[in-house]
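Presented as structure tokens, the chain that follows is alone, the form predicted on its own.
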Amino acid sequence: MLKVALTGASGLVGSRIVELLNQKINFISVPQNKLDITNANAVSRKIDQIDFDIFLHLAAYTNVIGAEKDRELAFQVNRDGTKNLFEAVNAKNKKFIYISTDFVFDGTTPPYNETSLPHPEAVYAQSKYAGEQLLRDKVIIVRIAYPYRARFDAKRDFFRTFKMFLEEHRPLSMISDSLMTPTFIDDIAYALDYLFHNYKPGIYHLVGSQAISPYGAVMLVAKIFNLKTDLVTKITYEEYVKTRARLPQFADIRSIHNNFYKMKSFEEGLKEIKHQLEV
């Protein structure tokens, strides 16, 4: 059985990967509370103690707003921590997969595929791209975008936040002139399973097959789950970012390298989630 060590095994994405694939892959969790990845010596000692075939690096500093206030910490975790892990894994001559983000693109000239040139604007995105630059051509880099799933008590993704607001009949002001690419986490897991067993260094976008505006996304959630939309209103991107960190406006992410697993559209993902919640 393939052995995959990973950071972020308890997170939104990592926990679902483990849940779906643990019957055929032996996962070895490296929890953040047990290892400071910014400490190179500690990382080297820990990695040396683990027997694995592939190291999947999911853990990251992901607080987009917080990163603007603490640039140093974001880079320590996302660049330096990634460097420490890769060097320790590489010293064992093992394979490495780095999970990155669609935020490395600035959202001004969509669509973006694996050959598009990143231009990260926010500190979080810059720090994740710095990790990519250290690893390029040496490992598999996987970019994901707006991941969502049916259940996860520890953290609400954007889908479950939208659904909660609609269910509680609370006002929602949604951007109508921007694009996001929602990605069903189950699809990420199954696509990663292919890459685990068919490892080839390169960049892969494991993203949903449909770019949609946040307003359109809310309306789809309402449609699939039969919820009222009378308190949903439209706002512009510029109105939204006046008081928040700027996010990529047109995050239309596509893939030319993923020819091995068909990713769902947002509507298809929501229908699958509805089925999962009913059984």
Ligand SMILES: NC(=O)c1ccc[n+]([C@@H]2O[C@H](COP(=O)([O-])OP(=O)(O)OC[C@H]3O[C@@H](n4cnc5c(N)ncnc54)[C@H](OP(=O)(O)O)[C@@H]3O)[C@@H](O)[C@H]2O)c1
The other form holds:
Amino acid sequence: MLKVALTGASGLVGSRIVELLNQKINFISVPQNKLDITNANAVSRKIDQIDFDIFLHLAAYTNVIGAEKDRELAFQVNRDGTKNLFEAVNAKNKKFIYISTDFVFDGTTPPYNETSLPHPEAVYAQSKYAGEQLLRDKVIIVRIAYPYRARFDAKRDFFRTFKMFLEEHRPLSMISDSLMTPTFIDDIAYALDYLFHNYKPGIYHLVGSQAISPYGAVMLVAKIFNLKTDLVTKITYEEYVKTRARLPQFADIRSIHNNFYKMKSFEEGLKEIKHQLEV
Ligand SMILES: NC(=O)c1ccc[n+]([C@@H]2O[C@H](COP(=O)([O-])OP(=O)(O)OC[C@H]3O[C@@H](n4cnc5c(N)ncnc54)[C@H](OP(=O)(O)O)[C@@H]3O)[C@@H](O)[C@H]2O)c1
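Could I see the form predicted in complex with the ligand next, after the form predicted on its own?
Zooming out: every chain and molecule, the one shown earlier first.
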């Protein structure tokens, strides 16, 4: 069985990957309470001790708003932590996969594929891109976007936030003139399974098959789960960013390198989730 060591196995994305693939992959979790990836000596010692074929690096400082105030920590974890891990894994001549984000694009010149030039604006995105730059051409870099799943109590993704607001019949002001590319985490797991077995360095966008506006996304959640939309209103991107952190406006992310796994549209993902929640 292929041995995949990983950081971030308790997170939103990592925990589902392990859940779905652990019958066919031997996962070796390296949790934060056993290894702080910002400590280079500890990383080197730990990586030396464990036996694996591929290292999947998911751990990150993921708080986009927090990173604006905590710039140093975001860079320590996302750039320096990645460097520490890569150097230790490379010293053992093992393969490395880095999970990155569509936020490396500023959202002004869509669509974006793997050959598009990143221009990260917010601190979180800059720190993740700094991680990418250390690894480019040497390893697999996988960019994901707006990941969502059926269940995960520890962290609510955007889909479950929308659903909760609709179920509680709370007002929702949604941007109608921007785009996001929602990605079903189960698809990320199965596409990664292919890359584990067909490792070839490069950048891969493992993203949903269709971009949609946040307003359109809420309306789809309401349609699939049969919820009322009378308290959902539209706002413009400019109105939204006046009071909140700036997000990339047109995050229409596509792939020219993923010719191996068919990713779902948001509607297809929601239908699958509805099915998963019913069984
Ligand atoms: N969620 C998104 O919307 C999104 C979108 C695009 C890309 N991504 C990328 O996808 C990956 C997974 O994201 P996620 O949402 O699943 O993350 P998450 O739920 O926020 O989990 C982050 C993980 O990183 C670990 N971690 C944080 N600091 C660490 C440190 N100093 N040393 C060791 N481990 C540390 C955490 O460990 P503990 O649980 O022990 O604290 C946790 O397991 C990240 O690389 C993220 O940048 C996420």
